[in-house]
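One chain follows as structure tokens, the form predicted alone.
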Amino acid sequence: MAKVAFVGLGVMGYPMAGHLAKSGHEVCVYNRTVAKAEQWVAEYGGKYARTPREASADAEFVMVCVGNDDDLRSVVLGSDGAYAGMRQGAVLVDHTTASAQVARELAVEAATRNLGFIDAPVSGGQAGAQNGALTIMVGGDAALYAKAEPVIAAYARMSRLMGEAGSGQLTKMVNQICIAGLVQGLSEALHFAQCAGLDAEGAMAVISKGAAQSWQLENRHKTMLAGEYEHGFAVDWMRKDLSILLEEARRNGAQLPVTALVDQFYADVQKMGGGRWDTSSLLARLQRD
């Protein structure tokens, strides 16, 4: 069992850190809101720290799961950051969905300090985190991944090394491109079925057994038809992810016309007051008139 620090106890990080504790690892957590860290310790044991640096002292692995590039830099770099407290040879595993650029930046900085860094964004949402069934896409050195993988396994259904630093983030972008298109297609299909007077749920039952089957169809069509969106992965978060990947596309020359269009559809949902709604709320945009 390893000594692990976990930085960031949001809807994903809180249960992920919990799985580490339940697996027998010695866990110290840090969260910007101390009350959340205290709550976690009361539930899972372990201890909490007042700064990322303090949490990371003596840890073999430091897991980070925060909001964006700036949040990531703030908890990793600087005098109170994780790097300042990590011992030589320790590995930082970044589960934040962030840019490939910041992953490369932090990997270079880690190397200058004789530390390890891998970017390891996750897919599976809050339910995947709670059930310990996340899919994890990893970028970094193979030896570092081999070292960290047994610890990551506490909350992963599947993990895979995709290449050098930044490759995990690039693979997460591929994931979000697929999801954006699938959710819009499902929304249009349900909207069409309703406008045509069909039993929309029955239509989904039929087509889910054929080539149209997808995780989104299986897990979201019923709540979409019921107009229930107070769950899942928020539109605000999806727009953050789409902003990152569209910027990367401008850099690498990839053409993403459908993804860019769906991003604007999500902007419409935000204007409707749905920033915290699940990404499946694209149907609500079609039904608003």
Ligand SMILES: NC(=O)c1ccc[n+]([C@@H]2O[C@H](COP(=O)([O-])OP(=O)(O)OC[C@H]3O[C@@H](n4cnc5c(N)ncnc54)[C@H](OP(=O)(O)O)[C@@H]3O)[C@@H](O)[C@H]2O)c1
The other form holds:
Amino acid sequence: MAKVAFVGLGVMGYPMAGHLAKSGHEVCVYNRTVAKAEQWVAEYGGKYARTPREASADAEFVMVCVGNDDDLRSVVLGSDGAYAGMRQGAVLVDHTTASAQVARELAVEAATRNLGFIDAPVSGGQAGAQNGALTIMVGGDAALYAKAEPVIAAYARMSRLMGEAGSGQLTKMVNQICIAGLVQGLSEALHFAQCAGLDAEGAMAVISKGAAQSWQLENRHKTMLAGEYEHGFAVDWMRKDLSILLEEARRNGAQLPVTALVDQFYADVQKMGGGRWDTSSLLARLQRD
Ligand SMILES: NC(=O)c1ccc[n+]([C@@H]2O[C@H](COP(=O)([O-])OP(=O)(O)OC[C@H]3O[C@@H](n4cnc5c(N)ncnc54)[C@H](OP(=O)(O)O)[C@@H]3O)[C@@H](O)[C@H]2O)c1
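Show the same protein again, this time as the form predicted in complex with the named molecule rather than the form predicted alone.
Let's see the whole complex now, leading with the same chain.
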């Protein structure tokens, strides 16, 4: 069992840190809004700290799950950041969905301090975090991954080292590219079924057994048909991810015409007041007139 710090008790981080505690690790949490850290300790035991630096002081592993690149820098770097508190040889595992660039930057900075860094963004959503069944895509040094993997296993169904620092984030971009086009396709299919006067639910039941099957179809078509979007993965977060990957594509030359278009569709959903709606709300955009 390891001494672990967990920074960022959001929708994802809160249950992930809970799985570490339930697996027997000694956990110290940090959250910017202290009330959430107090609530976590009341639920799982362990302790909380007032800064990422303090939380990391005694830890062999520091897990981080915050919003974006700037949030990540602010909890890792600086005089109150995790790096300032970590002891030599400790490893920071970043679960934030962020850019490959910031992962490379933080890996270089870690090495100059005799610390380790791996980027380890996740897929599987809130339910995956709660059930300890996340898919984790990792970038960084193989020896660091080997050390961290048994700890990550507390909340992972699958984890895989993809290559050097930044490769985890690049793989998460691949994941988001798949999802963007797929959810728009599913939305158009449901919209068409409704316009054609078909039993849309029945259509999904039959095609889900054929080549059109997908996680989104299985898990989202019922709520989409019911117009329920107050759950799941928020459009605001998706736009953050799309902006990161479209920027990466500008650098590496990849052509992402459909993904770029879907990004604009999500901008429409934000204008409809759906920034916190699930990404499946692309259907609501088609139904608005
Ligand atoms: N939700 C999902 O389904 C899902 C799925 C896959 C990946 N992700 C990714 O996982 C990450 C976290 O998502 P989430 O849904 O858990 O987000 P969330 O519920 O909004 O939580 C964000 C966490 O980060 C903390 N935070 C944000 N900015 C900070 C800053 N500048 N300094 C210190 N703490 C800061 C927040 O603290 P406060 O409590 O003080 O606000 C909170 O604990 C994101 O990168 C997201 O894209 C999410």
